[in-house]
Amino acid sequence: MKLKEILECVDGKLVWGESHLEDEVKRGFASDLMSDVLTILEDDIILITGLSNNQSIRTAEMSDISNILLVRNKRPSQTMVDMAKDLDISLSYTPYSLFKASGLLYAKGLKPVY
């Protein structure tokens, strides 16, 4: 599933990372616990989280995650956007809850990590 299809599915808005819209995303991982994200050894995933701060960007960087989707209509701060630009990580948000966004993406065929 391409990032642009993911955003269409969850009424998502891209804040930064237009070059990632054609990224092939094979799996999704939903968590607000960044320690759980650090255990992921998969490639081509999207992090779906409600944690809208610099920690989510740093965790994505350490886990080689190129795409982050924030839920519950949370908007990234300018500091987050600047950090994402520096690290080439796309940032998007959706009005949906973590549960609903994950469920919609699963129903469309996005595979889970576990």
The other form holds:
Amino acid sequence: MKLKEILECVDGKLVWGESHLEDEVKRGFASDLMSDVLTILEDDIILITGLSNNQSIRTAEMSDISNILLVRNKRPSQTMVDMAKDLDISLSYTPYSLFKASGLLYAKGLKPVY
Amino acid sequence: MHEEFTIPSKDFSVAGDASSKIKRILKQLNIPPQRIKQIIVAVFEAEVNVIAHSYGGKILCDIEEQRVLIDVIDTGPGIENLELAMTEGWSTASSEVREMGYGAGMGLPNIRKSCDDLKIYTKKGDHTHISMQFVL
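Okay, that was the form predicted on its own. Show me the form predicted in complex with its partner chain next.
Below: every chain and molecule of the assembly, starting with the one above.
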């Protein structure tokens, strides 16, 4: 799925990273636990998380994750946006919960990691 | 190539700064991205451990032609039960650390999985020294 299709599916809004809208995202991983995220070695993943702080961006950086979707309308802070720009990671948010956003995307065919 | 980074205690605003710098160095050396990811996941976990659990410390990074050596040395207080700390899901992290997204009890297990050789010295009341080797 392309990032733009993911955002359509979850009524998501892109905060930063227009150049990523055409990214082909192969799998989704939903977690608020960053050590769980760090176990992933696959590429082309979107991180779906309720953790709206710098650590989610840092973790994405370490795991080579280029796209982050925040749930429950959690708007990223300016510091997060600045970090995301610096690291070229797209940042979006959806009004839906982690469960609903993940469920909708899974039903649309986005594959899980495990 | 030898690099040293000072890691503070409890300051999560800088968590990942050292790992990020090491990642940039490894990228410049044209090491395959998958290998870099494995190395950096271990370094980042160790960096977060120093911030979350210790009185502060440092990361020493030595990059040689065939291997990367990472030494993470803190100033205490040491791990009471290393066997438990190596168990997936076991954690002593504070609620503050958990709010940051850490403390899932996967730090040391992730480190063990990522590196080719791991040596840990620790003693309660003393310090912790984690020595990781990655073959290139």
